[in-house]
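Just the one chain here, the form predicted on its own, laid out as structure tokens.
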Amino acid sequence: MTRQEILDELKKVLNPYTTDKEALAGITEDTDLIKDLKINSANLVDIIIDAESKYDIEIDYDSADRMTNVGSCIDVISEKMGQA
């Protein structure tokens, strides 16, 4: 999977957790999950669980802790898929 393909699928994972659909439509790798997408920090665990299911990967605590913006999410997903 390319970074763009992961980004496109990640938008679908993030969609239920953001109320700012306009910001979601224009996300880039620099988009912050909490500040820009207005995602409740409690929902980050749900996003990680959904990403694990979507990509058939397991995200450990240290990796999850790095997932603060879209680019870092893509990095972790790529690493866990063995593509990094």
Second form
Amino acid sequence: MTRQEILDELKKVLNPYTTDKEALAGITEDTDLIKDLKINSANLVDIIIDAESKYDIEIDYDSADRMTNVGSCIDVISEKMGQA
Amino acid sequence: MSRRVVITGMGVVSPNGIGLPAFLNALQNGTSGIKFMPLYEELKFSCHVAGMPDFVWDELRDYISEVSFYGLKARGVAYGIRAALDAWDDAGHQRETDEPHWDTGCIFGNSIADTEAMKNVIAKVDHKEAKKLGSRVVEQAMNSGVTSYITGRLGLANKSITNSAACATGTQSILMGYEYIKHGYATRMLVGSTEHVDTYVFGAFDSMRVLSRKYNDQPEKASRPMSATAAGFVPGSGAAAFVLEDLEYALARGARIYAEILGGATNSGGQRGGGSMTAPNPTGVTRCIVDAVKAAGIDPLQVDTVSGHLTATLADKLELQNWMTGLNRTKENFPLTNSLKSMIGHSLSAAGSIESVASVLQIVHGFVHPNINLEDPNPEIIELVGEKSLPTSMVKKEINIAAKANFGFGDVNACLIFAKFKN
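For comparison with the form predicted on its own, would you give the structure of this protein in the form predicted in complex with its partner chain?
Below: every chain and molecule of the assembly, starting with the one above.
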């Protein structure tokens, strides 16, 4: 999967956790999940769980801590998919 | 300074009607909300019927944000949110606020947090998958879940309490909100209670052999308080909520006032003198009624109608005897008395608040709703209170004062006195 393909898929994962659909539609690798998408920090764990089941990967605690913006989410997801 | 407390908004999710117009219509026509539950037959319960609201889950989208909606599974929480926000809207208050409402609190009750949510926790933990539970489980498994969703949605920032007193919960929550305003700690209180009797809670009651089991093929006939054929209660689910306001505040904003709460009382029989975990001490019950009347500052003979607890067990007759003693009545002047449970079953923690909405609607619209399934009244009950005091069809009548009580496991009692508002 290319980074763009992962980003497009990631939009679907993030969708239930943000009410700001306009910001979601225009996400780039620099988009911050909490600051830009106004996602509740408690929901980050749900996004990780959803991503794990969507890509059939396992995201450890240290990698999860890095997932603060769209770019770092793509980094972690492609890394883990590569390992699988 | 002691303040007067009035009701300015109500919301209801009842097995026989969701929202005030549907509920009022059901009350006046004696419409049953008891349904056959195929799953209960499959699970080999003795009782196969229940009072279930026709709740459309997707309509919750109009009440909470999409993010909050996604991942919400607890039905009791959902009923409570809907009833509370309907009451808030009904009072004419705005849902959206940036500034917390420091003057407005919430007291909401329930018996148990969502057991379906807990079942999910237990299954995942036992399968060594705790990591997959996610962030939305705790808020739905905690007893204060329903209160937290309501206060968060509306920005209520005064006292936030989750109340639990078994079947007296709803009545007691309303009383607590009333007292808080009366003593000047808050201007408005959003109060009420919710209950979702899921299969696990239902099964536990079924095992106690206290549920109706002889009318599984005629669900609408299964809840029969005070009848000769009464043989156990029918569990129900639902919620109701009230917006209570300090009278001066309500008048200043030109609010529509449904009724006034004159007072109330809550106590316990101490599980002595005939009282136990599951049975009320009659002295405790009569004291509770007497104390409520006294707190309301009325003569007991002024009570026009009684909404009883009256679940359709052997306790019905004893309860009527307690009302007779507490209100200083005889067979000749016993007040018109009804049991909403004949239509909707017993919704445990939600019973007190749903039945209180019925009491207030009777005051507002001048009627006493029928007792259904009372075509064969218990002769001992008729001997005690007379046939005329137990209406089987709607009675149109001006109601100035209504008494409402509920009694719960743990020998807990709560009684409220509602009155037509007169300034």
